[in-house]
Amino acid sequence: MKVCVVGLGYIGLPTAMMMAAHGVEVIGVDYNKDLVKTLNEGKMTFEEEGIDNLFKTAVNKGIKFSTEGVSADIYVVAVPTPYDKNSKKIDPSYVVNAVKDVMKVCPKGAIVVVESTISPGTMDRYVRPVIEENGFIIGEDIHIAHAPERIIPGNMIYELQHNSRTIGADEPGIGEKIKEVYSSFCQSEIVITDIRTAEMTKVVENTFRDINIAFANELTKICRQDNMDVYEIIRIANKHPRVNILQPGPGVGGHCISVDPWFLVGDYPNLALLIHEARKINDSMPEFVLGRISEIMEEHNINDASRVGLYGLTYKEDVDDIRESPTLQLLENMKRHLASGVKIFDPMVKNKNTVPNMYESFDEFLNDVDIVVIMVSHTHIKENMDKLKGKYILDTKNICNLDNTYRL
């Protein structure tokens, strides 16, 4: 069996080396053609825990990389699907295009498989149409399924193998076929189910821990107002058995949880009033973040912005991954009040060009700022708490205990 994964991302590659470190043939295809000769001279294109071992794995099992298409018996189309922000809609275009490439080149009887993240009717209202459009019959000369990630940067390893998947197929004959590869690697239970129900399963997940998050940032506006404790007050109510009210923070990053409701609030805008609300609510943390420097500032008379430090840009602890961050949304929203020299560290991003005034060096960033925004809390900071002493902190994680700590 052989198997052509197309996308090389935070998705497609993990699942394409997990694939051949467990005996499946793999070829990794993206258009990317700097990303292919990266892979090929044997260098990992992201941090990750456990990657290069796994990376080195995968290429001594024979995986290939490359940027164009070939034959095979299953294709694992792992592209990005950004949403319009105006409409709030899904764009396509980065799944159809990917299938239009591999009916290119598939033999009759392939199975495409979709694990990109979704909306509901993805697959009935943009990849069935362009396949009958190009003369192929679907259960016939290509079979389709839908079989949607559910890994997270910083424990991708781990989750690939013990995380449950599921399955949506037309056929369960199909779906037992996708079954056998993915339980190459994968220990947990494998659901089998039809396509519509996979791909609705997928963002109500994300989309219920939006809404759990937005309920814990909403409380923080709430306590802000009348000078309450949030986090005691959520440290004492979730002593409660049945209550389980998860920590506020600065936003909401990511390419899941932020983005995936957007989906529901597109398709269902006249139902999904809650999941909009949620939405907005988490959305609009970097401007309660940006409110909160903004009092810190004026309490001590600290009128110049770059002055401020924000410690962190990526969407998550340990971690590179920036995409949707609460930061870069932080900044944006800077831009937009004409504040500007803000300045940058994070020890996870090596590219230090990835945003202005961003920091090589811990020390020289904490000599140039006197207020240090926390922002994610990587284990860095953890263990160089110490060096934020005589600063005045804004911590969006609760994670300091130091004198002049301000919490949101």
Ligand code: SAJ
Given for the second form:
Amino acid sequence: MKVCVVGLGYIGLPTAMMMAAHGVEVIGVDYNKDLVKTLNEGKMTFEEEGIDNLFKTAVNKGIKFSTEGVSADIYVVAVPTPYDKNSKKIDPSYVVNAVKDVMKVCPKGAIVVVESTISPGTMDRYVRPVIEENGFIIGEDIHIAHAPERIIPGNMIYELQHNSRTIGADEPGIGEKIKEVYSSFCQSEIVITDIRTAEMTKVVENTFRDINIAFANELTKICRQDNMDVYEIIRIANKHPRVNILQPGPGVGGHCISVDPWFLVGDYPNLALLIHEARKINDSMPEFVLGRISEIMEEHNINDASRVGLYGLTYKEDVDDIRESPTLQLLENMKRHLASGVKIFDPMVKNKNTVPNMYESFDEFLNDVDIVVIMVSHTHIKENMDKLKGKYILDTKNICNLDNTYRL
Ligand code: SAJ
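Based on the form predicted on its own presented above, generate the structure block for the form predicted together with this ligand.
Starting with the chain above, the whole complex follows.
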């Protein structure tokens, strides 16, 4: 069984490597020449616990990387699926283009599996037509399926092997063939269902989390108004056997939870009301943080935004991914308020030109600010908390116990 994985990003690459490490013949394909070159030079393209070892094993087992697709039995498409900022609907162009490329090289009998998160109906509306336009009969010449991933950045390797998965296919027999490949590394249950159910299930999972984070964030705003301790309230409420409130924070980032619920809002605008409200609440959090920063500045007569330092640019702790990050959203909001000069430090982000005023050195960053806003709870800050002594701290992650610490 030969598998061609199309799209070597945060999902496609670990999946390809995991299959290869477990004896599947794999070629990973990406149109980004630099990325493929880096991989072929034996260098990993992002940081993640355990990924370097997995990379080595996959290379030893013969994984190949290329910019060109090849003939294979199964194609796994793992490319980005952004949403259109106006319509809120899915932008399926990367998936469509990837499937078009696959059509140029795939033999009859091949199975095309889309792993990218897609809104319900995407396979019918966009993927099937591409295959038919190329003269193939679906179900006879080419088979299609949707097998959404469920791995969490920060714990990818473990979750790839231990999370249950879903495979949506037109015919159960095709689902079984795909299951065989995923079973090479996935030790948990693999459910086979139809394509539409698989599409909806994935979007629902991330929407569930978004709504629950929004609830915690809304509680934070309510508690702030009357000076109640939201963290203590959540801690106590969670002792109830059927209550499990998530943690408030400076906003929801990443390319999953802050995106997927929009697919439902875009496709069902009159029905997805709670979902839409949750998105709005989570998107309002960077502005809320900005309000808290202003309050602290006023209280201590600090008038200059350049005395404020934001710790953390990534979308969450201990990853190097900055997509849709709350800090980036906050910086955007600041621009609108014409405030500038705020300082940034993030030990996980290697390119220190990512945003203006980013520091290489944590100590220099601290020297130049009076207020430190903890936006991300990287292990680094937890281990260096003492260095914040003497600063005013806005702790959006509830990890700091020093004097002069403010919370959301
Ligand atoms: N966050 C909070 N409060 C919380 C939990 C998270 O504010 O209590 C914030 C985080 O700081 C971050 C954002 O939410 O900004 C999202 O982080 P996350 O760790 O909840 O999730 P992701 O986006 O890294 O990964 C999610 C996961 N989905 C679910 O947990 C339902 C993962 O399993 C999916 O595979 C992934 O989306 C995906 O690829 O779809």
